[in-house]
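Take a look at this single chain in structure tokens; it is the form predicted alone.
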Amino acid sequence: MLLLRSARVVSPPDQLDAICDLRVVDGRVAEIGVDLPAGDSKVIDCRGRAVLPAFVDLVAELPDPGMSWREDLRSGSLAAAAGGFATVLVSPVNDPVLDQGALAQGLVQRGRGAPGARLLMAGALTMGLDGAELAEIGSLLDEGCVAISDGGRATKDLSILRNALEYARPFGAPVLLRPGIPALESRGCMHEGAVSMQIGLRGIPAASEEVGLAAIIALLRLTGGRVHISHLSTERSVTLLSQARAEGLSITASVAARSLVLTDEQVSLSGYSSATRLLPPLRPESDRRALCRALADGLLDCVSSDHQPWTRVEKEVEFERCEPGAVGFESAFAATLTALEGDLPLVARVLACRPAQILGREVGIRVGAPADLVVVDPNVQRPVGPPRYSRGVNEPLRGQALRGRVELTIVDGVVRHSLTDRPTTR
């Protein structure tokens, strides 16, 4: 038994926002009060602290089995609970690539064993994730997955995303898509714009995504079903997704944490540091606005660590020849937080939340519902370190000076995750 003391907690489905203590038995929420009796429970004192909603990710890879040198389950799981996320939906970006039910069972079993954060799967949208034939969907499906994804590889045949939404259709679950023209990303590395002009990088249009957007957004109002937009990082993407909403489509977006703190000049101010080299890339100023303003709005449903990472290996080579990505587990709450100006109910819904409602889960702080919570400390602020848990070396948001901590997370009434642990996976 736990018995959180003297918390603000925050719980925007429940209307919570109050100091008060909460009691934890048996894995759900037993209690919550105001100066509740110790009892048998082991005492936390939180005063100063706010425990939310444990934070749910859409969008990690962590490609084990085939590349566990980049991360395995195990780390990967602590390293979510670490940036206190009780719930991770894993990319199919493995060896083999999750593109058949008869991979998806055993693998689906490790991701409920893992020691850190929960592990669910999602099934690739097509064999080998190369966009020319479709997976075998339903059988991931009933295997056990709960979404499909294209793993963060724009679709190039559209004739092929087409018949994917269609056939995922009757089965209800999420398809996780991100908008982009490979034809026009496929020399790039950063945004294309001034900085990239000045700098003198081959870039990658706004353009691409807009134009991917606008071709998925055509598709699901042809085809119907229910499709999550994985990486939004654009004004313009934004106003599409407005007016597809509007039209009554079914469709949900996320955008990466540290693209709500990061711009394109940091490719420059980072002295062309391969942890910048993301795909999409970090767009301009004006863009990193609107995403924080869609967020307050609710025209951008939550906030994903997009989780990508790589070794050494991969990123110490020249700007234009690394893999793109970074790790982001560590990271997301504090880029969340200060981007969004201390905002923690805004927080809990985009962490948490919005997230967990996309996969079908309900996630809440009231007696009775599972246990799967957070403490954070809102005010300390403090320089971005380099990941503690994960084997990713790639950290774009190392140096900034961010606001806020993950202390402990709690899934399933078990701390997963304590500011004092000391990590064993590296």
Given for the second form:
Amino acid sequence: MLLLRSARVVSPPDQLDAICDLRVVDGRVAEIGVDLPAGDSKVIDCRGRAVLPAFVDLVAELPDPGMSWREDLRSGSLAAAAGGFATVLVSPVNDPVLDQGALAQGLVQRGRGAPGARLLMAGALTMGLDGAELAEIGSLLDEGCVAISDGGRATKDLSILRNALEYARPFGAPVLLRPGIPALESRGCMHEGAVSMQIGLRGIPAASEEVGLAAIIALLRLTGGRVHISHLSTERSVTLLSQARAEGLSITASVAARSLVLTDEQVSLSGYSSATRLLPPLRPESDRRALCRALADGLLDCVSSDHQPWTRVEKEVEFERCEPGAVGFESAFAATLTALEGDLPLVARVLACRPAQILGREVGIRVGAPADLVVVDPNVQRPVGPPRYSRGVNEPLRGQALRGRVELTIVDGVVRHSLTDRPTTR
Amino acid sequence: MKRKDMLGLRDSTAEEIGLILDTAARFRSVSERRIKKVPTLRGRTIVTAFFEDSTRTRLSFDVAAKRLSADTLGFSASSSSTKKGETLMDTARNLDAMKPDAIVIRHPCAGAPHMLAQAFPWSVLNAGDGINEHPSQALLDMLTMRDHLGSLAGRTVAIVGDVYHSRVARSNLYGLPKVGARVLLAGPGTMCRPQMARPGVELLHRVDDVLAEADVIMMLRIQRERLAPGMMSTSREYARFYGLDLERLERARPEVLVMHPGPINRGVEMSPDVADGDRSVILEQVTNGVAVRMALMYLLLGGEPLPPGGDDAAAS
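Next block, the form predicted in complex with the partner chain, ref. the form predicted alone:
Now the complete complex, all chains and molecules, led by this one.
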């Protein structure tokens, strides 16, 4: 039994935003009130702190099995818990790719038993994520996967994408897609614009994402079904998304937390740091501001960690030769809180409530609800350090002074991360 | 000069550019003597690390270092351990263990010299990184222009051709406006893009558009190996709109200078009679290249600005 004392408890679905005490018993919220008696509960003083529904991440890579030196389910789960996440949807970018029902069973079980955040599995859309043949979408979902994903590879062949959407529709699970046209991205390694021209790097035009998104929307209109855009990064993409929603299509989207803070200038400022090589790339300031605005207006649904760990071996190479991607679990909350100017109810909505709803999970802080909770200090401001739990070293936010810190992550009533202790294991 | 490295002209000042050019002009006399050597960098070690093929630039740096009495050693990608899968950083760690004073690097990736400059204490001279910068080439271009035009302030330099893929052009685009020159760009739409225009840099289209105003016409090499499909049509079509031949040159100012960073595709960007004609200063560029590289090594390795006066001041 835990008693969180004198916290600002914020839960938008319950219209709750008040200083109160919160008792957790047997994995559920048992009592919310003022001056609750301690009784047998372990009391945690939360003065000056806020309690939010724990975060839910829809876009993260933990390449286990296959490349577990980069991150395995254990280190990834602990890093996620340290970032305030109770639930992570893992992209199918492992080796072998999670594209057959028989591969899912063991992985789903390992994910449930992970020591930090609970890990849910997304199955692959196509065999080997090659975009050529359909994966065993039905079997993957039957064996416990909760979504289907293109693993961040934009699908080249639109007829395959069309068929995949048709095929997935009756199974009902969301299909995660990254919008992009591979031919427009082939040699690019950062956003194409004034900065790429200045520093002599070949660019990826925003048009790649926007053409890809327009294609996905047109196909979704044709096929029906549910699509979640895993990586949305430009202002015009927000416009396309809101038009699609206005006509009633079932389409939602995530933006990576770091894209709310950093711009393409960072590639230049960091002196070609390979940590700033990302896909989609960091965009200009006008896009960054538009993304923050879209979250506040509800046009954009979720903020993701877009956690993609690489070790020193893979990232200590020339910018043009390194793999795109960055770690994100441990910095996502501070990046989001900073970008959204300390608006905790908004942060709870975009990091916890919307992504949970997209996965069909119960979310909120009310008596009887599962106790997935995060305790944060919203006022501390400090520079981002290297990741503490992740094996990845590629943190483009490193050194940025961001606001907010995760202090405690509770999953099903159990403390899985505490700033002061090592996380407890089952 | 108060900097450790020469990575590009983007972050250089007009004063630094002036100092390098003045110093280079003084060093030029060393190459005119019978004994072409001064003891200035005796005992210093300079490594030339070329991860991309080069003849002219590599020889130019090499001879510059030798004329300053530095010990030089070099390797190229084809003979080095990079072929065996060693990373750039590991190669550099090994070089570092041999205690060099400076490294001259050419690399197919933009930012590779910057990566070394951040990680190691020795000076890094960028001899061309990807499509980013090639500062010593732009400096030797400026020295050549200055020889003929005096001050570059108020002068007009046309850069014609594949500006997008040209590190020479990119360095000139940074350097020339800093010393007060105006730059006109011409070339195919795929190679000259609107984002390149800024104060002091104007975007035009055909070679004919720049002839009347240019004091200098710098023709760029078409690097077919860098071009993605669809970036240009035939060589014949290229020559028709963007090539420089004698008939066009007659419509330029009579005292116009014709430059080219080499190697030339004769008959594509430039006809042979222009390349070898009396307005061409292409071989002077090569001579000045040695002097500019001597000046860069001298200044980066702690040399004081040379006092005004006799040509042999550098020898002391």
